[in-house]
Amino acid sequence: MNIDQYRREILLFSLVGLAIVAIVAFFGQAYTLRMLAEAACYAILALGLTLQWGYAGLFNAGGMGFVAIGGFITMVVAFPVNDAFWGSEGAKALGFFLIEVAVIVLAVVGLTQIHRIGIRGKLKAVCVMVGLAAAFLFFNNELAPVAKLIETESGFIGGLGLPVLLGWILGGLAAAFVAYWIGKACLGLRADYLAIATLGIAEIIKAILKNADWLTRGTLTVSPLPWPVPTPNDIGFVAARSAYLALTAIMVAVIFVLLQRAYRAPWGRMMRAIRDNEVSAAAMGKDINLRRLQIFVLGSGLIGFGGAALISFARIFDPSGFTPLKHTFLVWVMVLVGGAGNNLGAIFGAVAVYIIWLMGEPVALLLFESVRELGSLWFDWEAPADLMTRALQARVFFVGLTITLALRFVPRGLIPERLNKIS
Amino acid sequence: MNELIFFVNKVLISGTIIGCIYALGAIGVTLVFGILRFANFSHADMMTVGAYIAFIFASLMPGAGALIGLPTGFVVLPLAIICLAAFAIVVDRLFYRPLRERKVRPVMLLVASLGVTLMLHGLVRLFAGTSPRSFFQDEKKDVFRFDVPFELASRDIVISEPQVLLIITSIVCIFALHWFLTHTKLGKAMRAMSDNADLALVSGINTEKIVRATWIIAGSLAAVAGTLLSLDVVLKPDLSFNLLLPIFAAAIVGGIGRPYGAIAGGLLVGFSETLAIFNWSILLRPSAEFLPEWIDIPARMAFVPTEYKIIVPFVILIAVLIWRPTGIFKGQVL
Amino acid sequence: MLIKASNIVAGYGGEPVLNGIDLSIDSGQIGVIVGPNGAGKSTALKSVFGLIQLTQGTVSLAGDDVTHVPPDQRVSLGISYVPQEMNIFPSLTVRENLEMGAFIRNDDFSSVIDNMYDLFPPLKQKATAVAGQLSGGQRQMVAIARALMIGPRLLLLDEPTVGLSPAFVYEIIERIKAIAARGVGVLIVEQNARRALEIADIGFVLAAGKNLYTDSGENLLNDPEVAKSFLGG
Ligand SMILES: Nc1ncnc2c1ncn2[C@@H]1O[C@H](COP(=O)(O)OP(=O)(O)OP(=O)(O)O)[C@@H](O)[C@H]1O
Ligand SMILES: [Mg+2]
């Protein structure tokens, strides 16, 4: 390996450890932490992204979708019981509603099956076509009384009160099932497609959270979201975020060691041969769509896993807080600044893109105080009431910014992927 | 009676709207994606800052649209189109054009126009703040009813003056779009481009100059539709996301590259959504003296609950991906 | 010389596909490419016009040097090429397609495009035509009609032949004498090689990116070893 690369990793790393210690000292340890500990679940959303986009060439523009979804079961198994739900009407008419779709969901996939009995062609499209649309009408009218009915009698369904990790891995794995789908759909055709459903599903997500009161509480939001390890309630700020770092920043380390041996492993090298268009796809035949699914389905289970480690640190649940910019396009922006395709350079992005973000907060009110300031001195300009958030908005452009900058001129990332042909 | 006159209201004026403004956007989009190869991304937002470009125009020259009878908003349209197409082609130079001299793959330019998009989201947020705005804050906004000559019907068909001109500009921009396309030399090569980029470059057609010209188009379509859906309804910074998934439904259900399947593309979606919304159980409430007593119709009918909306095109769009990837015209072979 | 391509070395970014080779037509000359599949056929025609890179040798035209012009501007010094595969524009019709190989004129040339009906009659009954929905013969012509409406001095025509029934083929060759008579070089990589070499002032037999002979259509037909390897026989 190239001793100039060396250098430069140690060096950007040191920079990072600079930008933290001068940050302890500014903000103090809690605030450092916190900022770590976010950084550390994002770090396994870079992961997650980076194997898909750097391995493999695949554009998931619905990071949003599957963080929502981790965070989301992760709240279903961890929080808290609500006893007040499992006594209730609500919680039998619930259960007489699943059984409803359990019984549909049989006759539709019967009525896929008729070709059996000799109708067939546009005949059987339309019969399942009709089908379909009449499950779905159903599905919906039958859910709303359901749902109202938990709604007024106990606010929402609240969780199985499981452990937190196995609400992490559930997440994931809910997360990873999503993505097969898209996957199935999309995977055969060109990158653009995956691209946008993935947006799509993402938007549908969140619509869905946030409208499903009796599961999500909605725009009230659920918290206290329970932890892994002891929470601030019990040990204090420094200790409890100490130690949700620790767990966090294993996990990384694991998953970066996993991922590392698959890139050297025949199975990685594969995926970039496909990615860089080595083996055509004639030569492949079918196998290639099979291995970018499973790549796809592998970093969406990473993302919704890294989500639901984020969604519970914030310890608040609220489907209004997913955003495209917060939980897609910043992890982008780690990626691409990073290095796609190389692991350390996706870590090192989350921990110096998240680092950049926070700070950017205070930054840009600074700045935009100060242009307040001297537009009223100098010009007798009135600045509009909501300066301060449009301030804050404002770093949308930066993202956007550092996106296409960082295209154009270091389109490899600053701690680019190691091209030498490992053999 | 009444309740065929709300269908009218409720389906087919805002079914035909949402398609014109759809259709608008999904010309844009299958042009660039036939052309430059990528899914644009930022187009819903370019449609956003046209709106507000117009906007800045109409309050710089309040009272413009009373002069001649139309909606100031309306009445500068051809300078914000002048404008937005002038920045499509700026944003191309700056960020576009230098990723295709290196001759990257063509999925970098949509990693660059998420950079764009978020761009210009922070540039609306920045200069205009968040909050909706209205361009009827001076004017009147006329509403035209249409009194139905039946005894029944106590209930007006009603549409209002800017979905007239909507519908209007729509139908003029289609026709001045197919009148380019097929009869001038720069529209032929665009679609000879579109259809064969390598052959185009083998011909010796000026692919840049084709590029200025498909940003030109797709800009001042973009102007068109943002300022019209503004006009019609209020005009706010976050239409973006909510726009560009049926857009890009849209655009793939017409097939990538084809303006006119675009156009079709767009009215389905449009009605799609427009239906699956639709409270049936309003239609179904006049036959309820008919039906025996035990069956009550419930008072909410519709396929999808209106905060569900933006599943219809995305249904739509998977559909079309599995069964027909290249669209109802047979779009781009992908 | 009309054309001239001299040792000539490219590929597409790895080991080199052509490894030194030589081409050269005159006016009116028909030079015939044949060679077994991959052999770098394909390749010589897009080096000749410019479309890849080369890592060494030169393309003269008419005596210039062009070596480094890219493909864009070859057309307008008169080089007009039609690719292997994918050379029509197929969503536009047959009168497009041929507007479209104009691009570059900015005279009246519609009297070119009566030429071009003249030389395949097919072609005028289905101006208005779709080209996607042509037979694979009819196409061939629109695109080779298509590369002389700009009236080049340098045609290079890569497998105009292939897939066409024997009708066809027939058909096509003899246009393509047609075009030669008419003072234009045409450079053409070819299949049907027995039935090309009969008609080539020249002939290049290439084998792995190099030169293997280089004659007269005549002499390699009567050529024993070539008609061994390469003519089956
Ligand atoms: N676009 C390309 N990228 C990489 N390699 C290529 C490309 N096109 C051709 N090659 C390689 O270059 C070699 C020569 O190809 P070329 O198409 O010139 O052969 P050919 O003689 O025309 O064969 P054929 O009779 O099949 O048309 C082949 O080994 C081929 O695999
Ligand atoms: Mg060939």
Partner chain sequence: MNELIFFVNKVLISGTIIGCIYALGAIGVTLVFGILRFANFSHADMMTVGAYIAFIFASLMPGAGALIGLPTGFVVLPLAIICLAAFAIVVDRLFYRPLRERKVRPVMLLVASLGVTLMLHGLVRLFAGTSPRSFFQDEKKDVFRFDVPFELASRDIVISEPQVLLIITSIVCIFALHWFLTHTKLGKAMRAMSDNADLALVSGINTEKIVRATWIIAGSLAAVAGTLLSLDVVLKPDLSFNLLLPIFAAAIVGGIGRPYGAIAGGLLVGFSETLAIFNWSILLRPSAEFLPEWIDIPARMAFVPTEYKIIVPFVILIAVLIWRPTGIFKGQVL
Contents of the next structure:
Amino acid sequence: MNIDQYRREILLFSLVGLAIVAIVAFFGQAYTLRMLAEAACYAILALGLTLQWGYAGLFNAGGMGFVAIGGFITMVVAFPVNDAFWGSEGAKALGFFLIEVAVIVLAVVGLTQIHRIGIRGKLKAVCVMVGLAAAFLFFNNELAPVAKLIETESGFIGGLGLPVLLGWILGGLAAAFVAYWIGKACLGLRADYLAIATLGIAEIIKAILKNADWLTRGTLTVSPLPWPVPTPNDIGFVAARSAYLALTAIMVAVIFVLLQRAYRAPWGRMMRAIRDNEVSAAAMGKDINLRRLQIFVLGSGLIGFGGAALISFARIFDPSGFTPLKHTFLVWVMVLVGGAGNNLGAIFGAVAVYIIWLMGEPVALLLFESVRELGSLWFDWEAPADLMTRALQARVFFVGLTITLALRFVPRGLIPERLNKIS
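Having seen the form predicted together with its partner chain, could you give me the form predicted alone?
One chain, no partners, no other molecules: that is all that follows.
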């Protein structure tokens, strides 16, 4: 890498460092640590997305769904046990229901193998579709009374009371598992259709979690979620948030090192070859669909892991709180501003854009207050009563302005992918 690239990176990170110092001065240590801990979680999300988009050119617009899966699994694994559920009739009914579901799943899987007995083509497809429809109707009919019984007796099933870090790992694995089946169905689609499909699937995941009161308490939310480090109630806000930031920063560093090694390895070169010219890569004997599926699963697993860390930090699982703006679009802005295909750029973009996102509100408040005072003083202008309440929406304007300027002046990002030139 040439000296100019080093200078640019040092300058950019120095500017972010100065911004953090200013935030500490104006808002205090506790607020700044909260911002940096959340930014570290977003950095994991950005690394997962840059793995998909930067390495393989996969347009995943369903990041929110994988964040929700990671958060949900962490809630189930780490939230304290609900003794009222485990001692109720609802637990027995749920157990019998899960056994029935397992039998139905095995039956449907068996239908997919009926070509072995000579049933092929359209007839096989019809049999599988009928089986899936029957399984869906059975699932709905049998689940409704079980869910009602659980909600009546104990509210919801509660958690397992296991370590939080185990929940994060299982959350990432669950997101990867779901991504595998989504990828099997959608990765053959063109980029724009893939984006629409993943966006729709993310909304479906959110709707399921939001309406499954017996499983997630729905709009009533589940809190407080446990932390993998001492909480503010134990050691205070500054110490607790410092510990959480240290843990997430270590994880970001480990993921960064592993992705850097993968990027420079033959596997990474192969993924970029598929991204740049899949026809040539296929001509060289590469299995395009398999490699895309691999990277889609890996990236989604990282997004699920980062989502688990992010939801744990908030200490509340609220299915209504998952939004495309915060958990999909904002991560895309981070990757595009930082530099797709550059892991360091993804981390820089996560921190810089999240600072812009959080600081948009206080900056807008200051600007609006100045406009109101100057307008009243100079022009006898009476500001609208809700002027100050609009400051929260101004953060969307600042993020939109950021991505617009980035796409206009640095389309490859502030820290673009480093391409090796052959002389």
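Residue numbers count along the first chain shown, from 1. All values reported here derive from a predicted model rather than from experimental measurement. So that the term is clear: the rigid core is the largest set of C-alpha atoms that superpose within 1.5 Å between two forms.
With the core held fixed, residue 112 shows a CA shift of 2 Å or greater between the two forms. In the core-superposed comparison between the two forms, residue 395 has its Cα shifted by at least 2 Å.
A movement of the C-alpha atom of residue 371 reaching 2 angstroms or beyond is seen between the two forms when the two forms are aligned on their rigid core.
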